[in-house]
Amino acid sequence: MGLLSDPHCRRALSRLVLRLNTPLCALSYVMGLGWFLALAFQPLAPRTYMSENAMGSTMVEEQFLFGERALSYAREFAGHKKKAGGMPVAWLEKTMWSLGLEVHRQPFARTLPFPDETRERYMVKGTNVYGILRAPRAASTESLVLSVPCTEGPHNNQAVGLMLALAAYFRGQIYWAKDIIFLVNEHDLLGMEAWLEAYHDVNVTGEVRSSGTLGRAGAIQAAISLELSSDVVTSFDVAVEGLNGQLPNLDLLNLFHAFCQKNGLLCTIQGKLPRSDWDSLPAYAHSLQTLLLMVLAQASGRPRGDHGLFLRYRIEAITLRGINSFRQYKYDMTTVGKTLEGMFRKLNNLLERLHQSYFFYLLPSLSRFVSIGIYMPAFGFLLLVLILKISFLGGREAGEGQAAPSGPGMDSRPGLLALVPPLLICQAAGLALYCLPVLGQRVATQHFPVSEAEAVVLTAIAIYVAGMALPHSTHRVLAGAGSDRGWMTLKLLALLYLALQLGCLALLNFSLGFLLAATMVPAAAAVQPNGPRVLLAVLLVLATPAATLLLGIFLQRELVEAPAAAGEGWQLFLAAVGEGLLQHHLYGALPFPFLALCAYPAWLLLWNVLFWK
């Protein structure tokens, strides 16, 4: 503080920033990337530990022995589902009633903003069925949820069977202090969103039509979504990324890991098994791959399972996926049931919501984590590049203002009002990108031989590309457009806008903020109309959010060891654009509106700076 308050030191610091601005920016950027790559090293990723005292020990004697009964339920469910051509609602209700549960159904309907060609649906109708096991030792003030999505084909039949077997076993126990809800939801996330909105009596999306929930339990403390499609499993993969990059409390993940270790189950995250040799280079590369996969998944803003929508309601939840691969050791339904029994018995002991462990973290493996205090400096170094460049432009403008002669007609500095037109034009382009693809789909299908889904995606791409041509002439309305001060003022404003956006975004979704900063910051700092324009134009095009999405798709396929060719990558890019639009309109995902209304206009301002005449 003394350094900044002393005017002599402040002037010396300003001169240093002005003289060494480019080396300082390059050093800060390299340090940001280096810090991020170092997060997979053992010193920066300590071992996970249980923070909640009520779940600190795994000394629970699991007694679930209904493995064969679970398989019997699964076969019955598969037969009735095939006969009904969908979810067998009547059979589920009858079976749950026979187990002594309080059973309810919830019909719902939802019309999508445009057809979902990936899942081949537009007007969706379905029914959620759930049974409530009332706690014999409490007054229904708190509850836990075990959910299973009912999907088409033979998928998830074993998960439904295991859920019913667990319900039969739990019904005979007297130690439950919380209600337990056994939920079978149809149409994956759409059914889950309809059930959650009805259960909490809210209307978040405004488009779901349902009959509401006739029966309620207590306030939901935690939820587990189960996906299981085989009689035996070799491992369990856990999904933690929720809507808009939200994560569950780390203690819930630690609880799952502890019971997997106790029962000998292999558990993975991002499909990667943890390694024990942390001090070797292959182990570091393995941890970095796992970390990058989590960053890409979180940056997408898409929930990686039905658990992702629970997090919006402050309910800690994870999705468990049973994997049956080529590994030699396999585990039956009894072992899986014991693991789930132990988790629910531990959650039953909670006296308050999970809150003592971390909500912001990255996972290089299931046994190690990186907390927010460790990974945030990586983003801070990238943001420092923009701050240094803003200081440089502000210092240059102040120096030129003092050196310029004063007099009538001599001030070529554009006023604040003169900066309004380029801001409005760039922001209008972002608003058009946000609104027109869905609103103009009918017009596009009438004039072009494309489907409605293709029309939405192609319209978005067309507006995105066309917006690059709009701001080129906006500088002509500025006073003093022919001087350097015009583009410097506009760039200063663009850098301030970008720094504010990225700083706010990183607090909500670190992964998305870091990826955008890693790609946009170098181009934003380097762009100017006086340099090698072709090289800077290529750099700026590669830094656009659309290019970041495309590069992220190729990187993700490389990390999962399934590289995509150029044509396949383009098709995945088109699918990702359509999925992003759907996720926003259906569930309120934020990446698309942020990119359209914030990141894209900021990029257009930089594009305008580059082509300043």
The other form holds:
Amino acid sequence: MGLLSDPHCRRALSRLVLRLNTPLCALSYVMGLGWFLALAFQPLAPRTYMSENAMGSTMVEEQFLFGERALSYAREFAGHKKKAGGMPVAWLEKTMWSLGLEVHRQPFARTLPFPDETRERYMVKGTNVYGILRAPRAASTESLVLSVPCTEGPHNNQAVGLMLALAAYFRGQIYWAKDIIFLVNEHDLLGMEAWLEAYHDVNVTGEVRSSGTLGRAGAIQAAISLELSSDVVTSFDVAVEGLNGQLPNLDLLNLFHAFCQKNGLLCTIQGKLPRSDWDSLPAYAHSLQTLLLMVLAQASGRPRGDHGLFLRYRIEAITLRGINSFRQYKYDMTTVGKTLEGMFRKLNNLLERLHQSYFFYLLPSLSRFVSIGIYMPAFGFLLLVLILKISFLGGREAGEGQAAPSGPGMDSRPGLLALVPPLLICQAAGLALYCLPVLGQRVATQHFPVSEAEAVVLTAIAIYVAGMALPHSTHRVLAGAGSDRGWMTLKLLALLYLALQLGCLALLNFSLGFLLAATMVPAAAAVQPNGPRVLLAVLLVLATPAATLLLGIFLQRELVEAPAAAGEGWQLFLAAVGEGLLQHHLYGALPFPFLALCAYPAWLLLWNVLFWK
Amino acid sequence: MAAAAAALLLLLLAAAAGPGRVGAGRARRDALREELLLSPLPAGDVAATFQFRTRWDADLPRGAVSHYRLFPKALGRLVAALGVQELHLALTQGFWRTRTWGQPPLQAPAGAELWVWFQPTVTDVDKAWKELSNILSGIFCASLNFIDSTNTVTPTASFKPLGLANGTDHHLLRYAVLPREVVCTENLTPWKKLLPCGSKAGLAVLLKAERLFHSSYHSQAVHIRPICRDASCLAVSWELRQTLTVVFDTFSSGQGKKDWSLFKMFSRTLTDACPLASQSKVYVDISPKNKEKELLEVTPAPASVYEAIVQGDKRTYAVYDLLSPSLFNTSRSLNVQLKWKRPQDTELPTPVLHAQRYVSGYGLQTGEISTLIYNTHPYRAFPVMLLETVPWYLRLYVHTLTIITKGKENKPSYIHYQPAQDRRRPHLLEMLIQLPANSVTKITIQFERALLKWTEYTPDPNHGFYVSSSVLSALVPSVIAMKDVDVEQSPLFTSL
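Pass me the form predicted together with the partner chain as well; I've looked at the form predicted on its own already.
Complete assembly follows, chain above in first position.
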């Protein structure tokens, strides 16, 4: 600390920061990106290992042999589903009851804020059915969940079949210490949200209407969501990213990985198989791809499976998706069932909630992880750019103040009062972006020939773009602006605001924070009114959160080896905006309000700086 | 006259005077009656309730007794030394599913429960309570020594003495529950050793730990109370009841078949009665449901059939008397078998009163304890007494207490609340609530989790903390009028 408390050192340091500011910023930015790229490199990503003692060391011996029974249940379920034209509630209840479960149903209804065009739903009515296997000689204080979404069409019948077969088998065993809930939820995430809210007797997202009194089974310790649409599988893909980029405890993933290895199942993450070699360049590229896909998925803040909503309630959960590709070797239901049985029996052994292993991690492959201690510096370097720039501006202002203490009166304090209007206007623009699209959908559909969903998305984009015209109008409000100090103070404020936001965000959702920092930081650091204005304007436009979203979509398509054309990309972009709004209103996802109320106003402030007169 | 009342659920009980045999041990000063009740539950499971009653015509607390015969000396000396008026200890593993199984013959919460009335002569009740719980902890190998002031309460209205008592001064009552207590064979063995025949003869041969813990529910209890010696009630006798209830699950052991036999349940059969017992009987509940044909077929054919009214229902029981010589004439052992005559219907009868409790909300700061109480009686409203004991580290906000029935607020007619003191005593909340007919009453109260010192966490802190069960006492209306009962002669399961 001597470096900072000693006035000599401090002066030397501040001189260094002032003189070498631009090279230091550039260096820091490059180091940040470089660090991030190095995360996929083997020495930084150690092998995963099981931390939880209760689940480690000994393997259970699985005895599930009822793959055929699962398939016959699946066929029966498919038939009844077709006949009922939706979820066959009565049949499910009867079947679960005959298996010896305590059966409950939960009807729910929800009206979306605007129609969801990709899934074609607006006023949703559905029923969740679940059966509880009561553990013998336990007081129903803890439970595990196996959930299966009942989707329309021929999907996921096998998952229901396997679930019923597992329930029948589990019911005959006496070693259960925790209750097991077998849940079939309708309308995927909507049903799941309704069920979770009713189970915890809370109302997080507002308007779900569901029946109140349900059978309960204590605190849920872990949940597994299963998606399976074929009689045989070639591999399993595991999805971990939940709502707002929350991740389950790494031990749950390790558990799945351990049983995949035990049963010889192929398992993938982000659809990418792990490679055996680590030291070659293609191997590095492969793990970087996987890592980037995870970062993009986490940054989007949307749950990548039905498990995603459990995480809010501190329930560790993952989604397992059976994949049936053209590979030769297939696995039958018995193997899949054995894997699930093993996982449940291990989870059953838990004495405490999963808490031993990491909650913050990135996965360059299923068997390797990057912990928060390793990846945070990458973000730290990016944030350092902003901090350097802030101290530079602060130092300059302080220096100017000292150099001209008796400077011209009109210039001395243009500052704070004059800065209030742009700040307020930018925040108001953000607020408008947050509120108006949904509120104004009716007006928009009356005046323009568009559907509600289109109206919402287009209103959002229109408000977003209109915000860029603001600097010209704010200047009329400003009297006595136009000095260098004015824009520098404004930029200082904008940078402080941005740094604070990104710093907080990275703690909650590293990926989103990092992506926003990687795009916004250089533009934010470089922006000034007197320079190559066109170039800076282009740079700043490229750095808006919306452009980041668009770029993210293209990058994602590139990484999954299905590149999108420009038109398709635009369609995806529109869909993503609508989806973001819906996710916020339905499940309380945070990316949209964050972008509208925080990142967008901060960016507008920078835009104001650029057009400062 | 001993009150014909159930432990926690005060019920209007009625039983016709049965053909009970007057025990041969009457002349002697102590007597043992043993009894096994097998009752098929509505969901297809089978509950087996053992009751062993030792009755002793002696004045224990006076300290004049030095010779013990059937009554266990450990407990007798305990009662004498500590001035115990009445003692109820239950060790339970599992949870009685009232909704699917109906009302239990004997109520007990999960974990260990101990409630004791002391005699008015006891000056320092807290000291005696502490000493008592420590001694019992040693006798039953249970962690009862963890009962201290932080989990002991003195309820004012929920408990009544079940035996003879002159007054009900609630300062003499102590009640504690240890919900985290795990019950296992180490608790069963000392309990079995209190029996006069041990597990060598009589019904107790069925008490094989390996099978008893291969069940869905296991609850063992000890009840000591003073009762009238005879009808004139001029002298006091002491009664020790040892009860054990187990529920066998059809699915996990029957491979889908719902037929039962003693051998299947206990992997033993009965060969004789306990030579010290004055009565030894097996009862099987064969009551027809919904006045239809009999559901169950029992083999061998029972020697007699007994009808009683238990918990407001008319029941029919097949009776096997182990002391009658004819029973073991044909075969050397008794293996009672139950066969379901037709598949069960899916509609289970719901009990008149059942309840459910859960914690709502999420996160580590606040939460809400919700209790749902169901009254499914079609036209009768009745009051229930609710007792909640909440540990001090959950800070209750009493102003958030809401009681809602059918969308309207329900004002309790009696409330007793004793706030917690940090590290000293728990919250105690007692309420008398009227349940309208055919209704669900929801009682919620919010809490905040207190910060604990690091030494105050239990082992495995991420496992969570246990909150003990609440106690519901109710006068459940029944359709059958109450009759005067001779308790002494009716089977044991109809009383207590």
